[in-house]
Every structure is written in C-alpha cells, then in structure tokens.
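The data below hold one chain only, encoded as structure tokens and taken in the form predicted on its own.
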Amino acid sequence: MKEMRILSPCGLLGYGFPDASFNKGLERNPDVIAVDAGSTDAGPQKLGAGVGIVSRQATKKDLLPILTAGQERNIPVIIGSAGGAGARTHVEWSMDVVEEIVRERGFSFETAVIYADVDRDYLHQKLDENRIEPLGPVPDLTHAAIDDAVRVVGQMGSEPIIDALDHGAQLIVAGRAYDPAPFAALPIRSGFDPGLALHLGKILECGALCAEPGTTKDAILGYLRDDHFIVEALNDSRKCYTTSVAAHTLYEKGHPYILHGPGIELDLSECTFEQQTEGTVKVSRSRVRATEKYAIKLEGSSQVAFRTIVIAGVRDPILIENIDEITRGVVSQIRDDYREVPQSDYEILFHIYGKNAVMGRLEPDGKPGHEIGVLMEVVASTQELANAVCATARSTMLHYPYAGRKSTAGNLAFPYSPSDIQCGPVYKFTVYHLVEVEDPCELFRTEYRKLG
C-alpha cells in the first residue's frame, strides 16, 4: 500500500462527535477506524472501583456509527483502553454494549478482546526477580502492594493488537493500551515506517484537539505513506496548522522530543511540520528506535480510605481576609474534640476556591476575591468516622468566632441540603511501575468470539 487512512472520530469513546465529521471522515474511504476509550487522567478511583470514565448511554451513542461504518464498509475497527481503565470488568462493560448494538442491528463481527490484567503471582515472581521498577517519582513496589492492590493492568503496545489483526478480527475491543497502540497497530502490521505510525497515532488518539479550535469531540483523519504524513480536521470549523500540531506533539511530554512507549522510544527531534493545505499538515521525519529492554507499564489502584466533602461559601470579607487563620483554628480544635482518636486515622483538607485552591502554595497570586468557595475534605480510615469528623468541621467553621464579626447566625452558605456529601473509598495508584518482559505480548490474553 502506497498510503493508509485512519480515522479516528474522537479523543475518547463517549465523548461524542459530530455526524458530518465522521461522515465526511467516512467519504475519506478509511482503511480502520480507531479510537481511545480510556485514560489515567481521572484519577486511580476508576480502576480501583471498575467504573468508567464515561455513561454507558454515551458510549452506545458512540458505538452505533462506528461499528456501522466498520460493518458496511469492512474495515476494522479498534478500540483501545476499553471502558476506561481497561481491566476485565471495563472489558466487559464495553462489550455488554458492543453485544446489544449486534443484536439490535443484526451486525455479525469476527470479534477479538484483548484482557490486560495482569496477574498477581507474575508480579511476585517479576519483583523478586528484580524485573520491575518505579516509573518516575514513586515507591519501589512491594509484594504488599501488590497485594494490597484491587486491580493492576499492563499497558500494551500494538503486538497483541497486531496478532489479533492477523487472527482476521475485524473488531478488537482491547483493554489499556498504550494510546497511539491501536492507531498504529494496522500501519505496522502492513509495513509503514513505525516512527511515523506511532508518532500519527499519538496525534489521532486525541481527535481533533491539534486543530484550531481544538477539541477531543471531533474527528480527525490521518494519511500515513512511505515517509511522512498529513493530518485533516474534517469539521470545517477547523483547521490544522504547523503550530497547531506542533504544539499538540508537545502535550503530555515529560520530554520535548522524546516519547517513550511500551519496547521503543519515539524521536522527534529532528521532525518537520509542513502546511500542504489550509487545514492541512504534513509531518515528515519520525523516528522510532527499540529500548534494549522491553519494558511495560503497570497501573494498579488500591483503596486507601473513604471521604466525606462539605461545600459551602463565604462573602463576608473579614472571613475572607482572615480564611488561613480560620481554618487552621477549626482544623486545630477539631484535633481537640477527636483526641482519642490518632490522627493518622484522618486528614482534613481545605481547598479554598478564588484564593489558591488550584495551584495550593505554588499559587503566585493567592489574593481572595470578593467571595469564595470553601471546600471541607476530611479523608479517613472508615466512612463513618470521616461523616463523623468532616460533620463537626462544617459545624465548628459555621459558627466559628474570629474578630470583627458582625453576625453570629452562621460563617457559611451551603448550595446543598444535605449539605455533607459521603464520596465513599478513596483510591490510590499504587503500583506505577514498568516490568520487563521478554513477549511483547506475554501479559496479555485474548478470546476470539464471533459476534452476530
């Protein structure tokens, strides 16, 4: 093949996308179309409670005219980090929905699903082997920790998706995934450079947010050939630029150029984005080369506690000028009334919008407004003594005494009733870490089912 097209019609699954979009993108003649459905970017709570990121309706919203697309047209359709957090259970949420859309539709599928969980026996074996590592600035794990976790997923490369590929699947719903994997995986597999398809993928995955305006709620299409490619937004609202793209292969880099991935280390410092069209870039020069170890990343959440929140606001401003003094005497006699309670078993957290509550004290400006928002946390060991704590807290600021005060009927404003909010168990990335493998493809399982 001279040329592959790729579409990819949003930067999450559920998110939603425009009909023109993706028709346009469609009238493109795509060879696959593939999307992202999952992240770490909500937090450890999603694999740690095996929910999604996203509603299921919106997903079904989604899915409905792409698997229409991949059955009408007979092309593949892939689909990476199902569910959101891509463990079994995400798995398996994914295709509850891919199965009813085939029943409603009369779709059949030669279907491959690809599970990323890892087991906890291999881990034990990899750590005492001395085969796993901290990925950045984290803990170096332990077999508690692994023990301790709910689930832990190995994030693939495009391999396993390759094989499915060459199984003949023609829908492959897989679990975490590297997220240029399952752009990539079909490029690869027909033998285009590796640097460009990877370095495309990392573009497609997003949707259009390397277009002018940007978004992940919209679909891009690449052009992938022998020695570059070309990205087209396909809303006419939008357009690609050099910048634009440019600046999209800089987001969420821990380097400017260098892109590490499961086995390979992508370079783009000596790439080069050309404008072939209003609308239109050109990205030339990619180069991708292999790690001397294969290398995996593993994410695993474990419950650490429950939480409890108070919302509420303030607009009398000698609260508001006084708000750190405020709270660390709430904070000092909550200790007080909870001292027989160790205080390792709580934490109370303010986070104060319109003064520093985004930023905390790297906050360059941390002068208030004329009015705030004040965020009660209190993170305990069970949920009923963070009720408890977080309950007394809200009590003690409504009512808490401070100078210059000229009403006693109450400190704050609730928008809420009730106004304490139980958020349940509180998880946390425990295992972070990259192992090594000898099979790209070792950690990962796959059925093959024949759907419709």
Contents of the next structure:
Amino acid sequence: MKEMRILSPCGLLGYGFPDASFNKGLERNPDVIAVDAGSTDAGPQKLGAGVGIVSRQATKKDLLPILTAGQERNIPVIIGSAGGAGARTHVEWSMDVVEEIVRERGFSFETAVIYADVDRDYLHQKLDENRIEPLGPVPDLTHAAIDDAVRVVGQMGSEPIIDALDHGAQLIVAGRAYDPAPFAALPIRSGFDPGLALHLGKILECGALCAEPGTTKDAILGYLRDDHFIVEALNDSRKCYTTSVAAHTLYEKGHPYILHGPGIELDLSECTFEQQTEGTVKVSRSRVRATEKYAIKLEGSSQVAFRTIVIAGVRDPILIENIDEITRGVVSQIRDDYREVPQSDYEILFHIYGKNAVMGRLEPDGKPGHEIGVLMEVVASTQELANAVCATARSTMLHYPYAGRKSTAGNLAFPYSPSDIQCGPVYKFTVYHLVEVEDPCELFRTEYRKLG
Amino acid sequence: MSKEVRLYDLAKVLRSKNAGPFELTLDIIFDDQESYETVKRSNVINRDLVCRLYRVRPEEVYHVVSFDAARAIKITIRRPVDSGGIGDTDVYGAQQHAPLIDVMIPVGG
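Switch from the form predicted on its own to the form predicted together with its partner chain and print that structure.
Time for the whole complex; same chain goes first.
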C-alpha cells in the first residue's frame, strides 16, 4: 500500500501550535510539512496596504520548529500564500524571516520562491481578449480598475509548486496559492489521486479546526493512500470525528460538495466519512474533474477612502432609548457644519454595540442592553477630512441635547484619551475575477535560491 | 400533538462565514441523523425563509442545499456589504447566523 504523510502544524502560519502536537506529528515520519499562511478573510486591507495578518514575531516562532524539522529530516517544507495576501511584498517579508532563521541556525535549503503578482500589461491584454470574467457578484473588470488596484495577485494551483519540487526545492515559499495546493502538490507529483490529495489539503489547511474541539492553533496529520485518506488529530485533547471532518469539508465554501479551485472542480457528493479509530477519520471517494478551461482567481485591492473612529460607552437609560434619533441628529448637524464640503466626500457611520452593531438592519432582536457601545466611524476622501469630521461629530454627540435628558454634563464615556483613532486608508477588493490561462504556471515567477 | 423546537437547539453547529469577500455562507450541521432528517424533511429552511431573514432577493440566494454525508444544510447568499468594505460590520462574516437561531422546526406528530 502506498502512503504519504502530510503534517500541517497550524491553520495559519503565525497562529501558533503546541510543541507536543508538532513533535507527535514528526514521530509519525511525515513526508512533507505544509502550511497555509494566508486568506482573504482578513479583508482587502492586507493586500492593499501590503501588511500581514500575524506579527513577524509570531511567524518566526512558528517557522523555527518547522524549518528545523525540514532541515533535520530532509523533507520538503511548503508555505502557501506567504505573508497573508501572498503578494511580492508579503513573500519578501516572509523570506526575511526565513533567512534570519537560516542564518541564526546555520541551516541550508535549496529554496524556491514563487511570486504570484500579476503584471498589469498582462491583465489589460487578457481583458481585451475577453478572457477575464467576474467571480461571483462583482462588476465586469475594466482597464481603469486594473490601473487603480494597488496590486493584483493570482491564486496558484498545485502546478507551480510541483514544478519547484521538480527543480529540487526543499523549501518552497509560495505567494498567493489555492489553500489546499501546498498540501496536495507533493502527493499529486508522486502519483496519488488528485481528488483525495486536494480534499485532504482542504481539510489540513486549517490545522486542527476539523477536530473536536476545533482550533486553528494546533497540528493535524493526514495519511494519504491509494483510495482513501485518514485524518488524525495530534493533540490528546482533540479527536477527529466523522461529523467534525465532514463539517470542515464545507467550511467557508459556497457549496457543500462542489468546490472550485484553479483548473479543477472537486466533487465530494459521493464522499464517505468513516470513524477509523477513536479520533481518526477515514475519507473515501473524493473526486476531482479538470475544468474545460483553466481559470485562475485574481485578487486586487484598491484604496477607496480614509477612516477615523471613536469608541465610547453610553449608560443613561433615556439616552439609550433615544440613541437612533440622537445619531441621526448628529449626522444632520455635521452635514450643516460642513456644508461647504460635498456630502459625497465623507460618510458617518454608527455601530451601536449592545443593540444592532453586528447584524445592522438584519438584527431580529434589536432590544438594547443596559449599556451600549458606540463606535462612530467616519470615512472620507482624505485623512484630514476624516479626522476633522470625526472630531466634530464626537464633540457634537458628547453634548447633543435630546428630549427628557437628565445626564446633561455629557453623553459619552470615552475609554481613552485621545478619543479619536486614525485608521488610515480603507481598501476594497476591486479585482475578484477569473482569468483563463494557457499554462497553469504562466502567471507565476519562480526564483531559485540556495539559502545558507 | 406536534410541537416546535428552535433550530439553534436542534443543530450541533450553526455558523456563518465568508465564502470569499462577496458571499456569506451559513452552515447548519447536526450530530444525529434524526435531527438532520427532521429539519430537512420539514422544508422550513428554504429560499423564501432566507430571503425574509436576510432581506435578499431570490437571485441573491446562491444555494440552499443539503449534504447527507455531513448531515449539513448550507445556505449561501450575497453579502450585504463586501468584506471589509465601507459599512461592513463583520469582516470574517463570523457572527451573521443570528436570524436563524429562533427559526422554529416542527417535531413529532
């Protein structure tokens, strides 16, 4: 029986994992250590501003045991969506941490760095050729949107990673990648069933989230075999159950059993989940189809505004009762105060925690608590305007008169001074499209480096 | 006598999450076959309900689909505001399941 063992230390590089779980995974003699470092979940700001989801310190802490194990055991280490959003700046940020560890520890790695940034000229050309289409509810791509985006990345499939393995890379630091790809690349290259490999990758990429109790901050191991795979939690306090593994299969996906990826469609409709031993689950009959045309997801983020916020608490019952009327009054007062500024240049938003801040207009309850949190947000065309409007709105609300007011000295309890927090640029995913490619690797540039 | 039970009490997992920045997906997962079958057969979880609870148009409800192998029902809708966009209240979409909590499911007969 053929078998390949894939160790996933955690759900996101930098989230952390217990040494004991990781070491137990190593005792199982894994053939590869793979880890996902990214997501679009943290919003468009990560790609737009070129910043990470986790700190450098946390990334280094996680990378040290991973690189040590890769070096000592001479097994491949594969990092996907490096630095979070997986653009060049994120990949370089990750490589800086890798190089620091290599220097400090005297390691040596044949390394492949795969960049996922997409050239604007390429996009303009593909758009003219009608080979770019929206992915979900987004407008058609325009040349202006391509030019406005701070940066655009393509989401690679397994192919560029397999190519890097073919070139002898032991350490692969990949930019934006389909989450399962770093886990599936080595097995697919070794001839394992791609449907099983990708389904296993989909489960492993979140770390121990497929176990119970689920968490992204713990290690998980996959055993891939000819006609099934097995998932094993590595922490004694967690177990994989058929329900938890099956539940994870549909996690953060639009459809429960048809999952789309670069050039592929996973069909899990016939899948079976069986309890293998207490805590391990066997999965069979995961199928994959190659799509008629090979399409790669593009992600691009543009700067659309600047934001300043204030956080305050309200405890007075009459004030709480009248909060909606008061916030409306504050907005109209500000519109009047700033009548020389076009109204479209700024927006004032109130998030009333304790009432409906989480669900907004979809809140089915909406009955406020005994105290409420007021998050006042101003988004504007410039930072200066956002700061100015926010400061005026804050003082207006602090002293805003309302019917039946008893707490006449002030309406807001600020937890901090200064009360106003400048948040900087606001971004938006303006590119979220599929581009049809001739070659799965054509968007991606691989550099080979000998580290150490 | 038939009675009604809250979906929140029948389900093992009731959660919401982004499925990409423009879609919100809601998972209702059961740990026993009977609860799953009861909810599935009741047909209470349908497109009309989703439109009403989430104030979306029928064409903005992309899927209401069950998956027997996972004893799960999945609903995927257009996000009211794209993740991290101006006016968004939940960047990860992780706390948008509340309207489903009090959905009542007829049980017994």
